[in-house]
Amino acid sequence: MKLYYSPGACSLSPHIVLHEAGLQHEAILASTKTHQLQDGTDYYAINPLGYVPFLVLDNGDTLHEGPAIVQYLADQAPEKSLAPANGTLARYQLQSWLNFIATELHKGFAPLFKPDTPEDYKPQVRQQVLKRLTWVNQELGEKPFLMGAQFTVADAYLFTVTGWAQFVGLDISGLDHIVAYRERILARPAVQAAMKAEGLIK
C-alpha cells in the first residue's frame, strides 16, 4: 500500500494507523503546499482532491478521507482491535468519535491555519475549538482511551490534531486529561515510529 503523507498533517493518524497495524506500506511525502511529490510528480495527477491523506491499494484502488482510510486498516488486521467489529454498538460509536474529530475539531482548526482568515476572527475560532476540546477532556476522564481501555484508530486521529494547538497559539494546558492522554499516545512505539518517519521527532 501507498500511503500520501505531509508531515504532521491529518494524514499522520493512518500513518500511525499503517505502524499499529503491522501492515507494509510506503509512505509519500505530497507536499499540500507546491502539491508536488519529491521527484517533480503532480500530486493532482495522482490525488485530483489535491489533499491528503490519500491511500492506494495493491490492486490500484484507492480511499480519500482519513476517517474511512483508518477503518479499511483496522479491518486489515483485526486482531489489533484497532476498531471494533462491523455492525456492534460499539463500531458506530467508534464512527461516531471519528465524526465529531473531523468535523468538529479537525475543521474547527482549519481556519487559524490559513493565511487569509482575518486575525480578529482568530479568537473567536480558538474559543470555539477549546469548547469542543473542554468537552473532550470531560468525556475522556480517567480513561486511558477515548473507547476505554483499547487503543482504536479514533485515538490516532484525536492525537494529531491536539497536536495543532501548539502551532496555531490555542493554549490546552489546562486540559489536564487531554495533557496526560497525548503523553500515554505519544508512548507509544507505532506513534513513534509514525512520527520519526515524517521527521517530527527524532
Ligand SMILES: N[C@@H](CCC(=O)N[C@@H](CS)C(=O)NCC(=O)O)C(=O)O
The other form holds:
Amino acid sequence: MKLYYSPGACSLSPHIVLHEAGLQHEAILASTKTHQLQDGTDYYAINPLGYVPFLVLDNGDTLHEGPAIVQYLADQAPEKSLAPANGTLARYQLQSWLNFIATELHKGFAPLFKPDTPEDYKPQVRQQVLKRLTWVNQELGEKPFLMGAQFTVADAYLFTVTGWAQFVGLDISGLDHIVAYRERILARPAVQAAMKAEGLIK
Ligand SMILES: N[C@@H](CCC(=O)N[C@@H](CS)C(=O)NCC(=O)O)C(=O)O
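Switch from the form predicted on its own to the form predicted in complex with the named molecule and give that structure.
Next comes the full complex, and the chain you just saw is listed first.
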C-alpha cells in the first residue's frame, strides 16, 4: 500500500502505525505547501481533497481521514493489538480518543499554522488547546498509554499532534504526564523509524 504524507504533519500518525504494525508500504511525500509530489505530479490529481494522510491500497481502493486510516491499518495486524477488537466497548473508547484528538486538538492547532490567522487571535487559540491538553494530562496520569498498558493507534496520533506545540509557541512543559509520555513514545523503534523516514530525526 501507499501512504501519502508530509513531514511532521498529521500523516506521521498512520506512518507510525504502519511501522508498529510491520506492514509493507511505500511512503510518498506530498508536500502540504506545494501540493505536488517530488516528481512534480499534481497531488490533487491523486487526492482531490489535497490533504494528507491518504492511503492507496494495492488494489487501488483508497481511504482518507487519519482516524479511519489508522484503524484500518491496526486491523490488518490484529496480533499487534494496536486497536481493541471491533464491537467491544474498548474499541469505542479508542474511537472516542481518535475523535477528540482530531477535532479538539488537531483542528484546535490548525489556526496556529495558517499564515492568514490574525496574530491577536492566536493567544485565544493557544489557550483553548492548552485547556484541552491539561485535561488530557489529567486523564493520562501515570498510565503508560492513553488506553492503559497497551500502545494503540490513539497514541500515534496524540504523539503527532502534541509534537506541534514547539512550533506554534505553545508551552506544554508544565504538563508533566504528557512530557513523560512523549519521551516514552519517542523511544519506540517504530516511532523512530517513521520519523527517520520523514527526515524528522537522523
Ligand atoms: N480531515 C483530515 C484532515 C487532514 C489534515 O488536516 N491534513 C493537513 C496536514 S495535518 C494537510 O494536509 N493540510 C494541507 C491542506 O489542507 O491542503 C484528516 O483527519 O485526516
